[in-house]
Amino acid sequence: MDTPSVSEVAALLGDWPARGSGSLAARLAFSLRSRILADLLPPGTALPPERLLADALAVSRSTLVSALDLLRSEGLVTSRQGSATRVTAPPAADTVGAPLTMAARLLGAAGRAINFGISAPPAAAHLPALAVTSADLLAAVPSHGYDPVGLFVLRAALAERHTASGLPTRPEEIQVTHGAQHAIDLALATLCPAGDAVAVEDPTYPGVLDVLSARRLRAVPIAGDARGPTPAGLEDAARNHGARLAFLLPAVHNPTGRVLDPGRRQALARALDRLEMTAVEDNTLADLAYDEARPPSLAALCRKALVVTVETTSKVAWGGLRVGWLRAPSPVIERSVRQRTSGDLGCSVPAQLLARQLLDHYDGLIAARRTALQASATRFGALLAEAIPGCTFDPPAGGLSLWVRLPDGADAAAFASRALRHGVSVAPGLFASPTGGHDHLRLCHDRPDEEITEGLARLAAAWSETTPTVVFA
């Protein structure tokens, strides 16, 4: 974001207005600073001129001069006479700030931080030994290595694991991929043209925001309840607001952990039918739910709703494997092939042939995976309570993550940026809401037991420093 158009810069302050304490001139210092903090406005992002950018957000230019003069003495920005004012690194620029996409969250804190912010195992090390050959190579069909389906032998199996958890499937329903993510973005690419509207959970996982944003579609938010998104929610996004397609994530919720009842389940298909609407379902945690069986897929209870699901490796096993999956009817499969390879050939065989061999151990890898992850819950819940007086999250159902809300309002943004000086790296609320979720924060518990006690002492200690001028009024 170079240039952001003032419209840009509107949208993402949003009701600015609601947020901090004292004059309009600093809350606007407050808004424009945490978004800043958050790399929302990276260094170097030249801010619209001042007038434009006054009338867009309905202030006076004063007003909008003193929050800026207000920043400026923080070195937040900086203004030379005939140039636009534009925003510099803050202090300790190299640990300080919440990177802004799933790519750059992965890539800001490596080795710098214990990273609760990302939600993925930390290491390989509970997979069992597996090994590829020369002469497994050798013996892959096709053998030149180019197949942007997949290889046979991995599409034959994942689809005998859906047949067997209720969704009859067939190698040729199945899709290879580099992971979730690219299983979401070409889902995506194929069945929704640029400026559609897509209707998403609130929150959400947020890599689905970042695809939606690469790809120019709009995300419409899903009005729910504490039971998840209602088919209510899910007609108006459709009847009101034009989106034709929701991306959903109906088994284990990232990040809230919430597992929907099946009586939501059967109702939100029931209204996909009705609406004979597209859903893309993300069940990449669908066999992590801690105390129940893998929940049924969408696209086993809708009839006449085209449902597409995404499935990866990475949650169960390890995000470095690089596999996921689309599973699809074939005519949707065979045009997102077709979409793929103009940028995309296929995905690694030897990586294909080791989630081949994974899926043999797969049922016990679940089983050790779901009580590890439930531990890890419970005791990272119990200590971050502790960290963090007041807090609110509910235990999560399954998965990897906690969804918290920080006490009074608190800005999320501002304490990530806080709490990466401290050593710890946490993802802000604002990366998996389309509409806020300026005061929660998403943490991963997925982490040894020596991980999460130094990691939450070190979120005592940041948050120690937290002053009530870092809330929303």
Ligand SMILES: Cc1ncc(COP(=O)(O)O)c(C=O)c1O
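Between two forms, the rigid core is the largest collection of C-alphas that superpose within 1.5 Å. Positions refer to the first chain, counted from 1. Bear in mind that the values here come from a model prediction, so they are computed numbers and not experimental data. Compared with the form predicted in complex with the ligand:
- Positional change of residue 431 between the two forms stays under 2 Å at the C-alpha, relative to the superposed core.
- In a rigid-core overlay of the protein, residue 452 has its C-alpha displaced by under 2 Å between the two forms.
- Fitting the two forms on the rigid core leaves the C-alpha of residue 51 displaced by at least 2 angstroms between the two forms.
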Second form
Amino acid sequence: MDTPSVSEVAALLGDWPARGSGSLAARLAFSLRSRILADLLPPGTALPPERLLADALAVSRSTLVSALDLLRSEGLVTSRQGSATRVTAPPAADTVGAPLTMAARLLGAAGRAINFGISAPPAAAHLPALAVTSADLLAAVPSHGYDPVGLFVLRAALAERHTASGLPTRPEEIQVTHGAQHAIDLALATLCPAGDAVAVEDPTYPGVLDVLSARRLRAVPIAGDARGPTPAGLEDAARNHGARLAFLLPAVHNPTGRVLDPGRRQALARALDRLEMTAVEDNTLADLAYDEARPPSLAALCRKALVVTVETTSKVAWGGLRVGWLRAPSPVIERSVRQRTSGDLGCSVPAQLLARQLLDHYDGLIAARRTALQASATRFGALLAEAIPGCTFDPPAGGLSLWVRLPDGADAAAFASRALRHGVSVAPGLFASPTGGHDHLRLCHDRPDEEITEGLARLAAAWSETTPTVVFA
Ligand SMILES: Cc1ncc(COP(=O)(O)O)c(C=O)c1O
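For comparison with the form predicted on its own, kindly provide the form predicted in complex with the ligand.
Next comes the full complex, and the chain you just saw is listed first.
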């Protein structure tokens, strides 16, 4: 679909939210954006001339121009004088036709802006001194160094940590990965054939939605309540929507910062057993509940269901280390190792040795991170309430982010592009929600004090330019 006709684009937009909250231009931008992100208007598509498209959509030309301006500011479309507006092609370095993932948007969006969009420690400043010499390499691996399952010394130390936290684990049940994102991808590629339905929380970790679309898997939202996903929601996803696997964040949730209560965690484990449903539990943030001990793993609670656990050093230590792991029964690890080697022959040995050294300091790092994160969440939340009066969020019990509802159903994607013009990158809710999250933002509070202060002053300025919502009858 290189140059769709006016009627094709109008048909694609269908009954776009011509009614509802937010300005008409913001709603039109929202609808166009969702079609672009779903690849229904792929990169390179030339949009019809503005006058014709505005007529077909029954909006004024200035409304269409404002909507396109919003998309231009997000880098989703470009236009040159005298030629058509086009959906942005991926940069030349990308694989031809590769969709622009949410992760790529979050990593690339900020430029020199203050980045509240990406949920990660801001720098490696809090790490202890670590070093690996060539003698260490030789001592650890007296051979070629390719190892798709990971260094034994690291796997043994990780297995010991799991065992000490109540989940007996052997080194053969661990595979070292390039962080948790890679571990999620490997787990889903190993366990789900293309076309399968995967149950996910709503909201969920944005990166899993990228994996689902890259692996051609279908996201089925799990119904939940204020405590989190419900066993009935899990059952509905399994029985009525064909989901055989659930991706869950049962320890500390990204983006809400919720820690599942023990009763609900236990009930979900029982439901998984009853349904014989496989779970991938993302325990990336499990050590970062502010006031409570690390919650028990679903893998320790389930009796029948297969549970694969994803972990990483990225949030206690630093994302740049790129060391995470999968914990699963050894036959699953063996399958995952075979899955991996078509595109990746293993992790860097120096990085794994650094991760092994880090584990000697891990408990101290965890304690310091919990205190720092609790302080940044409190500070961020207080300033946010002043910057965007009327916004709401549940105070997080752990983790690095807040899940914030904008007042009056404001269009979060439009606000995110305005915020970027003010020099702050934020993640609109649609990145984390399989059903849209159109009035939510995910904001990462794990930032130095001065960045929080300045970033929230900029967000306040962006919010003050938000047009009051018009609700159409
Ligand atoms: C819940 C969750 N899972 C996975 C990841 C990816 O982590 P990594 O940097 O180790 O790939 C993140 C990072 O934000 C996360 O918050």
